[in-house]
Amino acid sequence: MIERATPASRRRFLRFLAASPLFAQDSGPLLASPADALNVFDFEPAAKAKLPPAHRGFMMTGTDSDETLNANREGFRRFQLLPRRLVDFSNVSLSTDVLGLPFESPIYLCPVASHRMYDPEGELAVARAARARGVEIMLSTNTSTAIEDVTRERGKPVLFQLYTAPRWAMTERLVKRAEDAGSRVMAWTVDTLGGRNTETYNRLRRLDTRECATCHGKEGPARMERRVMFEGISLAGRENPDPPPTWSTIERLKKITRMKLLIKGIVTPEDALLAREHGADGIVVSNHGGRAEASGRGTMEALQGIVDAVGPQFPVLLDGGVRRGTDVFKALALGARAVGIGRPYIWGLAAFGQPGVDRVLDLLNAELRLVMRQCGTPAIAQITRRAVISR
């Protein structure tokens, strides 16, 4: 028997179709400038439209049938917000501290590779953006361009996303290039090291008749010598790997760096509480941004019950699916330190450069100030789980 749609079953399918990077339709014309966007979401279908299919299959990308992905933002409209009257909301900050370094706004850019796959200047771009904004970078093990110089565009050291790699050697010579640049904070990615499906990279992919040499060079992209971070570093024994990662990794890595710690890619209270107790100085919930798992599960349904979990003193950060200053407003009150954004400032970067990820961070910044005033918050601290309710 063929169950009869209800109008509810109707709703969720629409939404999975709207969610969907292969069948979302473009709404209006392309962006003619940044200056013309009205939310980040202006920029995604102007980024799409400039990239080859493989760069932007790898944009759009999430696992399996991309459920996780979409998960993330279905995530944070199960909370509602809670609007407060009458308080003086004359001086708005975005002020605030995490792992005792001073943020100019608690919003990050996100640790995404290469990003001169999107635009020739790719993290020279991004950096000068961040530094007009006020706002910190977590950069890729897999960045196009070298920590050095991306420290320099930025004006001050970056925080510094850590995949280890096949062999222990090449781990600690990563860590040290990052924190001879000057970085105060390592951010190790454990979320992908079980692998991952993606999908729609994959078929995307396929409808993309360049070479890989016009990009890579002749070995293609995954070629661990022609990653910038490895240049100097000494991959010989890679073809014979260490064994795979475990918590035990976590003090090893604490006894080779004066760099706090974060673990990348945390989704349940149980590891969390194994990454505080193994030594961790603090974690990100994070799924890759749908990328790492098919839980089909978003951060910001994991997030409440990690920090009871860890308790307010043990730093947590977010990131996955963040496209609105209430959903940044939404994870602090939650509970989270800072917030990380990734597509929204790649979107910008593919379809203007720097301009466009100077409108994304304007966009945002503009957007959580105005919540916080609509909340009764003008300070970053007074952000508290009175402020949501969740449905």
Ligand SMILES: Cc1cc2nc3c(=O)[nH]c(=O)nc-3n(C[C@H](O)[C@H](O)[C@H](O)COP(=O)(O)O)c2cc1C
The other form holds:
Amino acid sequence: MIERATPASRRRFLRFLAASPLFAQDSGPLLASPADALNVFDFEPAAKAKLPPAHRGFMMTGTDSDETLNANREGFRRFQLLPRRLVDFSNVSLSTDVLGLPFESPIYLCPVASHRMYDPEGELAVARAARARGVEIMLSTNTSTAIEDVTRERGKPVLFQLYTAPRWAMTERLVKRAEDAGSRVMAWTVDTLGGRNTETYNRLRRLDTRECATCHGKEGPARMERRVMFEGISLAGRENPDPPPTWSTIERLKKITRMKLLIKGIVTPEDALLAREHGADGIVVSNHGGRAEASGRGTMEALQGIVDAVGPQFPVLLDGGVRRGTDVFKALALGARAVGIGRPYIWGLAAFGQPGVDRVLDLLNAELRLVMRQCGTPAIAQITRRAVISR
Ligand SMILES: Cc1cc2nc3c(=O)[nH]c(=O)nc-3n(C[C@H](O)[C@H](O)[C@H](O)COP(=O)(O)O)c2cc1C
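Next up, the form predicted in complex with the named molecule in place of the form predicted alone?
The complete assembly is shown below, putting the previous chain first.
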């Protein structure tokens, strides 16, 4: 049956249009400078406006209908703060300790592939911002700048994110290179091993009229020969890959490195316990920013059960949908030792290069300081479950 247009149905339709992400980009004037941003969300439309469709789609994409991507944001709304009054907050400190490493802020930069897709300076611009703001970097295996150069620009070793390679000998070389660059922590990402359906990306790349092979070569973005971390590594035998990794791969990795090992991409208490049992030094509760599977479950929903299962001694980090200082605070209150951001710093990078990343980090650290004062917890260690309540 065809519904006749009535004033009420027209209003419903306009409300639907206004809420549609298609129009979100036009919701306000684009930022003229990083200083104009009032929060990290302000950088998203500015970044999107600068990027060609394929790169924009790759950055934005979740999986299927974005149910996990949306759940990551929703997860934070399930928790409310319990502010406390008349506590002396004259000295607020963000510094903390993660796996024996001193962090000036509990906020760190998640591994995000190929920063040069967003800015010609790529990882170097990000490293300069991280250095200026005292923030730690977890660098992707799929970095577009060599780990040695990023380390130099950051002024200290980065945490290294590992994707195991098709053959074990290649994985060993990657691990050795990170160790030689000074890295003391490695996070092995395990949440995309079975494949994924990145629908927004697939849709937007169709709109891109540029010749991708000019930059990516004939085989496209995934081509290993072009990745800097694989320089000098023989790729022989990659057409006959080893069987997929399993829990016992943790023991194998531990044998070939002195770096502390985090397992990134854990979303259930069962897997958190298995990671610990097999010798991991900690885990990152993550669903790849809603880019792994369409579970529809956010990382904040998973965090509490995981921390309860493994206990307070086992290091647990979290990422996914973190956009506010209050988000960081809530994750810390539930037991995360550090909290990662992915897209927000990429928005800053794509929109303005290093100054954009600088501003994103300033905003988040300032928001975190503010909520710490308002909740009467001027030190990170004072942020406990007493500071939040769930709906
Ligand atoms: C464009 C993009 C590329 C990513 N590349 C990697 C990667 O190379 N390795 C990895 O472990 N995670 C990767 N991730 C996942 C992030 O490390 C992190 O888990 C996620 O971005 C956090 O969610 P957020 O973007 O909502 O902050 C990527 C995420 C995005 C958005």
